[in-house]
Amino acid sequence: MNLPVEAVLRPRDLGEALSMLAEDPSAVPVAGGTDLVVQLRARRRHAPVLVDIGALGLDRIAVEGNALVIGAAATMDSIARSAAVREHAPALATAAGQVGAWPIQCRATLGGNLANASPAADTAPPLLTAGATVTAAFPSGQRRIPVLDLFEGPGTTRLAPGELITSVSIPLDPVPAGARRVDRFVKLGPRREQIISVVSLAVRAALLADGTLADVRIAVGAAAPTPVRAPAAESVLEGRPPGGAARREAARALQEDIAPIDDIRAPARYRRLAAAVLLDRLLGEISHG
């Protein structure tokens, strides 16, 4: 493989990895490498030194206290198959199972999908609706960053130089008595699989015993410079049933929440309409059980 890489460093533990990243500004962490290798091969990324973090034990998936914790090196395949993820964050399990083909899912990692900061990152919308946070480590400590605040623009995050995402935490928020959790993800592209999303959508809410929605959260990918929440559409649906007039109004409001662009995959107008259609369909599914 002809890549512009001068050295691959293999730290023995997380502390050594963080030291390597801090000492060499040109060093870039790599685990699955499914995005990074493509970027290096196309000369869109400069990374003469790679720090391999794939064998540092950052791949756990477990319920810890009142949170579901997923290690940054957990693969999409392991996330999609995890019973804990399917129970507590089914939209994320669905999204992970649609990141490229299965061989890609066996290598692509959650931390890499987020750190790559693509507006179309499949895992971002369900993590936004789940209220997830990332833990970012550096040589002198660590900090927690809401996923909502992680992305700065296409390909850029608010991680400081030398910081490394080590895990993602999803709070296990209880639902009211008699309610059920709704947590869905869907994406649209030119084919059913192995595609970069033209638009993606996640919806998370509590469907109360009286048929109305509470704690409504909607997030959209590939429809703005970063994955975004949709506050106008959320407000329309809060306290109302998912069908009827609320369904139509929310689909209209969603088009004002997003800021898509024209690109080679789809024009902005199509993306607006597609996002509205996806939301309309999901609300229809929810309203019919």
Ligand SMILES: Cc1cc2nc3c(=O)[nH]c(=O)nc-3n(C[C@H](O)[C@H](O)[C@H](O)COP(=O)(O)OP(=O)(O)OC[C@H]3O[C@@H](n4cnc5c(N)ncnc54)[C@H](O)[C@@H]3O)c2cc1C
Contents of the next structure:
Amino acid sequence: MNLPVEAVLRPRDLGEALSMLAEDPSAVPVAGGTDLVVQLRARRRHAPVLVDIGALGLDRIAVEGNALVIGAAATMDSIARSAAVREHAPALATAAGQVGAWPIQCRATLGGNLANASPAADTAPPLLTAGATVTAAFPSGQRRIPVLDLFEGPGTTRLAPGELITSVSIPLDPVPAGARRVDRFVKLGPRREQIISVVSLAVRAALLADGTLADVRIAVGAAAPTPVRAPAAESVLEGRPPGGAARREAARALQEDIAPIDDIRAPARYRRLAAAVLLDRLLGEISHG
Amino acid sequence: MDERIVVRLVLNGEERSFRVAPGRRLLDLLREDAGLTGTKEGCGAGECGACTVLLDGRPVPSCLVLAASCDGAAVVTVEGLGGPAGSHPFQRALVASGGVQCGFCTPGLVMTGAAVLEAGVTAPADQARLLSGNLCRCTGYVKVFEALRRAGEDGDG
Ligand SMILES: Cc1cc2nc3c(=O)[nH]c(=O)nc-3n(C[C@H](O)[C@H](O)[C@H](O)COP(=O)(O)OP(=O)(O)OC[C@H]3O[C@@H](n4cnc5c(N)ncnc54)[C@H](O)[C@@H]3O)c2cc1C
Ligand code: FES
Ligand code: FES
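Condition change, the form predicted on its own to the form predicted together with the ligand:
Up next: the whole complex, starting with the chain shown before.
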């Protein structure tokens, strides 16, 4: 079988890729292809000209200054195994290690996961809680977009046509003295592996020496048209210990933060309950160390 | 239209060159252009693992990989896994453990399993997690996991 594709262009550097994308408005970038090939095969997407971005050297993962910088073409497998990611963004390492199964992780890229803009994209919640920004390049320059502002709706981003994500930066914000960073991700689906999340949730905070939480950030996937932050639940937890009354109140407040829908994977009501359970579970884990 | 694309591979250790349609999947290049029909197509959508091959040493679903993206890469299929010594230790352990029934999943399964061993993963729970994308409707997995554990322990044996 051949996919309905008329040309695959194979640029060797970023500049060449950007001009190929600029020259042909119908050209679409392809990285791992784990979303795009599925869409092309099912004729859910028309993309006759592909620009393969696999040879542009965009797969580096490194600490640069005050940020952890992950190339857009880094695979989920390399992110999950990276010592730097596990140290500075453990929730992202966990999420990457739960995208599909291992062979998918060896192809699927971070840039593709974000640009595909599924509300269930597993790397989105941990990037939202980490305050990550993407760097996007176009022929005449580049710009930075907070991951929070990248998503427009299901399957759509605010990237301009021909604009390429080149990397994702996670600020290395230190925690106060004596405090410990907690950074966790959990997803729920009918099976542990090879499933698209019914709901996913990330929590990032500083656990202070007195047992209270500071700088609490919560994000939820698959519970709104885009992955979202959860300000109501965050403010309930700020300055309080993660167990006890705050834990129950936060799970309730979370309901204001989300707007799930009924779809093939679950009804909205189930998603609401599941999001509360996931938050409760993570807070339980955090309060028990 | 449909300008053919040259794809050079080190395929099972041998340098090969193919001229393929731009929309060719790696799976079809292997099965139809290279005649290596060991690799199977199950779902065609990345979900079953039957089409798994090693691309530059990593297991990937060849049904989702564009052949055009593989120019210059090393590909290993089930036909090339064992090398001159015969079959791979995991293949032998699968046979010995009774981990093969209809055999449709086996070519993909052995590629992922070989990569698990190559990565030095020995904890049974981790081995099972890494194999979770290779679906098998016959064996119930117990003997498959047992074979992988054995192959890991025996090294070459
Ligand atoms: C069986 C299976 C299971 C899956 N399970 C999960 C899961 O559990 N969780 C999950 O989140 N996802 C899952 N996915 C979806 C998919 O694997 C991920 O979204 C993956 O990260 C996509 O990356 P890619 O490199 O394969 O993207 P591609 O398919 O190459 O591209 C996806 C989209 O992004 C665009 N794009 C790619 N790179 C860039 C870039 N650098 N800049 C701008 N645009 C770009 C492409 O044009 C395309 O529109 C699964 C897919 C399959 C087939
Ligand atoms: S045929 Fe490729 S994963 Fe099923
Ligand atoms: S042996 Fe039949 S599918 Fe695995």
